[in-house]
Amino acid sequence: MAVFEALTPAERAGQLRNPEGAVGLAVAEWLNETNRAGNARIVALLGVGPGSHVLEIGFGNGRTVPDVIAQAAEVHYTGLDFSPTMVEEATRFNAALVAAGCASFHLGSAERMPFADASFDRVFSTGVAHFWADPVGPLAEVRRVLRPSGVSLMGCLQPRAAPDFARLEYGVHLHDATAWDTAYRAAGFAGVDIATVEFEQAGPDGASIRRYGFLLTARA
């Protein structure tokens, strides 16, 4: 808590968006910590079955890994984030998945995907979404990965009362709920379920704040 409380809401922004070096690994830790709840909530929500292949956006640390993988048999992981510190954490972390075959983590952005088409079941993420400036060409890299009648789950930040860091000049882009549904469009799904949700979240001075996000369901 004390390395975010010292960063500037420039610098929260630019180690959320890309973690670097001992401070993204901390900010890294902080994360989990307050996203606890809601990392459960999306992962419980994928309905991941036998033998799905789940792809996350964004795996930060890659604590949620083994989570995911419980969640069915037979399940494979691919992870797929463009900070090489956390690729590193995240593989040395789950050492013993990679080396069973049931993960893999690549460095790579959302917006060109080293995937073949129709590869995953799921594809989701966390806090990764407003970080695109145009979310349409990431969201069509979605579509193309996923298979027939599988499922993409985003969890953002919505404008009302967002946090300091969430601001335009820091390359934090908050969309409304109609801009979502016409990006999603945009990419090729046939539309979207947007839900706000309520949060309570740990500021970087400790004390607890309401946040509001959206979760996005689209299915191909």
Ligand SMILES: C[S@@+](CC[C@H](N)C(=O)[O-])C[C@H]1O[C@@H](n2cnc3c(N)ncnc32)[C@H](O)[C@@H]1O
Contents of the next structure:
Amino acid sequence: MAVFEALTPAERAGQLRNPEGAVGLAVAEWLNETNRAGNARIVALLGVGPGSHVLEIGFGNGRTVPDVIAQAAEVHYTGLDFSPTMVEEATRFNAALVAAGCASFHLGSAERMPFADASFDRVFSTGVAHFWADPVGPLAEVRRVLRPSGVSLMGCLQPRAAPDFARLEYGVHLHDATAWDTAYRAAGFAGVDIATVEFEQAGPDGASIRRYGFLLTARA
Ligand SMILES: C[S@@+](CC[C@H](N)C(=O)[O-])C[C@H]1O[C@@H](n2cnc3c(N)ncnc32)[C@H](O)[C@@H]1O
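Would you mind generating the form predicted in complex with the ligand now that we have the form predicted alone?
Then the entire complex follows, led off by the chain already shown.
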């Protein structure tokens, strides 16, 4: 918490987009609190069934992984993140699940996923899609790796009451609902269900601030 608050807005955006080193680890812990409810909501809505193959894009320090695996029997979790610091930390935290063959963590980018077509039943992410200047490329990759009956859920910030780091000049792209609908269609989805979600973020004085996000749900 203190580490995140000590950063400038530009540094916050940079560490949220690509957490690095000791500061990145602290920012990821801050995120565990801020995104706890959002991640729990998405995991509950994913509809993970027995034997499901689930992909998470941008897993951060990997704290949601045990919850995903616990949704049903023989779930296989795959994570993709382009931060070496996060891949190392998520792998360390989930070492037992990795050793058991239930989870694997991959260094790579949403823009070019190192997975075969139709590999996953579910694809999800939290706090990642608002870093995409042009979401069509990553969304086309999501569609490519989803199985025909697959579902994708993504939580991201929306323009309303955005935090100080969520600015274009810091690399954060707050697309509105129309832009998201257009991007999903351009990526080959028939459309996207867009819901507004609210969450609380701790401010510098400890008081909580209401934030707004989108929950984007699409079927392959
Ligand atoms: C704000 S953090 C969110 C972490 C986690 N989902 C959470 O809710 O706590 C964003 C994460 O996505 C990763 N990331 C951002 N853009 C990415 C991309 N294009 N491809 C892969 N990973 C990405 C970052 O490295 C970081 O770990």
